[in-house]
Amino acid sequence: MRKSTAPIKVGVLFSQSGATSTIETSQLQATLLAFQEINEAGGIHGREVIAVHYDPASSPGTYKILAEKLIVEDGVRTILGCYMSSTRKAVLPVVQRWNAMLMYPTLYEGFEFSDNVIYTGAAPNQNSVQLAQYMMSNFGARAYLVGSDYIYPYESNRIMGDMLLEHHGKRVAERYVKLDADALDFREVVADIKRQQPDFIFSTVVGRATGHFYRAYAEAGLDPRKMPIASLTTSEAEVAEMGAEVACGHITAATYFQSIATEANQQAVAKYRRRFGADAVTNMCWEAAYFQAHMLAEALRSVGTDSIQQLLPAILGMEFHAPQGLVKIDGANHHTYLTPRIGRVDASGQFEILQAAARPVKPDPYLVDHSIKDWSSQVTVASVG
């Protein structure tokens, strides 16, 4: 039987317009870079991998429509995509109905499992637990929670609130802003923060609104050395958009920072900049999008088909040397072993890494154990203040 030489089509759903287009554009570029590298290395047994990409415009409803179009009309079996949890939730029933696969490269709130999804972003025990511990140990346990108005911030704030209570802390306030919030929407929030003087602010604001929030904080004369914004969602992409002078001193928990000083990461960053410009910055969601595309290619090479019945078993348990270090797909819960880190924005707009785990942490999407022992016992880098 003659082997097929036809290209292998992979669906790609990342937004180039709308509220979260900055971070999603970086995820799209990471995917395209990985596909370029895969094809330059010979593709999948000589077959080119091509991206069938649509712009869902940061809209959950559009994500759902386009996911069905990719599967039914374009004939793809795997979709790489989604940033917001609301968009993942919209795509989930589509891939389940058609028995396709979604690879999701974004940190999220956990408490989900699907046979049709591979989760390559951080679960709560790989960022929320570490951030709570660091902030309470170094600043105090009175937190002011601010988020965008959709599922991920609500669930992340619930988790943070639980951890504050477990450590005898306090949720000073919990506020939400619309997804496309502008500077005016944050004026009263920041005024209330200034009145209440929490030990730190926990931000799950996403998209362009992030810059408005940090700028309002700076204009109010608040000091990140005393009362920083701590975030799971503020990455190098948002910092570049708002400006380093606004973001400097604030803290993020992530499994990847561009500043990781390994040869593998530096090579990946250099390749990215050669293709997309010298000012391009990587981030945690960029990195997950990049390595998941390479893991998909490895699975395709091993089974020779994009049928999910054969592809999924090849991905489960797979290891890959990503820019952050070794990653592995957990065969039981479809999430990924990742290496937690804490970083603080410096004057150049990059993250100074304050703490890092010595080895990848097993994903626990249901937070069966809120304990921080698997983090604190493995810290290899630490500084205070």
The other form holds:
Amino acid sequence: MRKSTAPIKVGVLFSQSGATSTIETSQLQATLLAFQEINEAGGIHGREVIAVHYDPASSPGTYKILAEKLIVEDGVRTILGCYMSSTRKAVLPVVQRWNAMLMYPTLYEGFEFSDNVIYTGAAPNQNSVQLAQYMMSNFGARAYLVGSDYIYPYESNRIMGDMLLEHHGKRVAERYVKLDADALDFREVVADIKRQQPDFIFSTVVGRATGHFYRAYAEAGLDPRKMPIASLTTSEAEVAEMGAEVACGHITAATYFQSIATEANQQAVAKYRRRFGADAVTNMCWEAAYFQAHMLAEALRSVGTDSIQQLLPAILGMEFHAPQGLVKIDGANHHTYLTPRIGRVDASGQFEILQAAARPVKPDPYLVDHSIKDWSSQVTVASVG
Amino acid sequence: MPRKSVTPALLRDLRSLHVTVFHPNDEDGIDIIRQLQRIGCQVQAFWPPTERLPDETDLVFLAVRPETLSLSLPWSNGEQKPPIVAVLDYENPTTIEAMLKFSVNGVVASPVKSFGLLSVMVVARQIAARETEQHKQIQRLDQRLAGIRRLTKAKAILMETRGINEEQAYEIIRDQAMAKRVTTEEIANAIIHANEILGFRAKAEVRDLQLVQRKKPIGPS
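Show the form predicted together with its partner chain, please, because up to now only the form predicted on its own has appeared in this conversation.
So here's everything in the complex, that chain up top.
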């Protein structure tokens, strides 16, 4: 039998419009960059990898329709995509019905498992816990919680609330703003923050609203050195959008920052900039999108087909030298070993890495009780300076 | 009320649970075990179901098959009953009957999906905890009711034998209880016992008297 030379089509669903288009566009570009690298290195045994991409416009309904279209009309069997949990939940039944595979490169709230999904973003035990520890030991345990109104912020705030209580701290307030909240919405929130004077602010605001929030904070004359915003979702992409002068001094926990000094990262960033412009910035979701595309290619190479029955065993347990360092897919829960870090935005809009785990942390998506005793042994924190 | 945690306790302690799975070693059984392990529970699996539960069983998954109908599983009833989640592969009357026999607290349908298992466990535990609590409460109420009945009986004995009213009878019982530093219920018991022994004949006489009295008004005399 002759070896097939037909291209392998892979579905790609990241939004170029709608509330979370900035970060999703970076995930799209990371995926396209990885595909370019894969094809330049000879593809899958000579077969080209082609991205079939549609714009789901940050809308769960559109995500669902396009996932179905990718599988039924375009004949793809693997989809790389989704940012908000609501969009993943919309795609999930589709990939299950058609026994296709979804690779999901975004931090999320955990408590999910599907045989048809590989999760390459951080679970809460790989970012929330580290952020809570850092903020409480450096600023105090009275936190003001602000999030966008969807599942991820609610779950993140539950975890943060538990950890604050464990430290005899307090949720000064827990507030939710709509996904497309604007400057006016945040003026009121920030005025309340100013009145209440928490030790720090915990933000899980996502998308364009993030910039409005940080700007309202800056305009109110608050000082990030004394009362910073700590976030799980504010990455280089959001910082670039709002401007470094607004974001400077605020803190984010993530498994990847553009400033990571590994060679794999320097190279990936350089290639990314050659293709998408010298100003292009990377971020944690960009990185997950980038390495998961490479891991998919590696699995495709080793089994020679994109059917999930063969692909899954190849992906489960796979290790890869990603820009953040070594990552590995956990065979039992389909999530990824990742290295948590704490970063602070500097004057150039990049993150100065304040802390990093000494080694990748095992994903634990069903961890309910994120108590301090659980993770102090698990995460050896090495100061990077 | 101060809350120790934002997260409900039923959810918080899921990880410390010892779960016993009575399920054949098939795809569904393996899926259940894997998902329980992902959640972080301690899991043991057996088939067929055993008459005795392993020590430290906090929750049971029980595959319900027609043949389970004939099994006797003492642990599925009674006070110490753990929460039970039935795993059904058919929804016919035979299977439903088998399920009802084991007073289950939750149901999952086959083919088992990993999504939904956590919720059914939490709900089953909540229902079982509520059942246990209600059972205890009913026992307490039963005891109190029995106590009130005995007190009433003791008062009746005193009223009868001493020709006093109810209030006076109660005062005697209460004074005795205070003097001897025991409960009024114990005094009531003592009076009833004493009456049963000493008043055996008298009681028979009283009964005869009552019969005579009751007969009197009947019919024109």
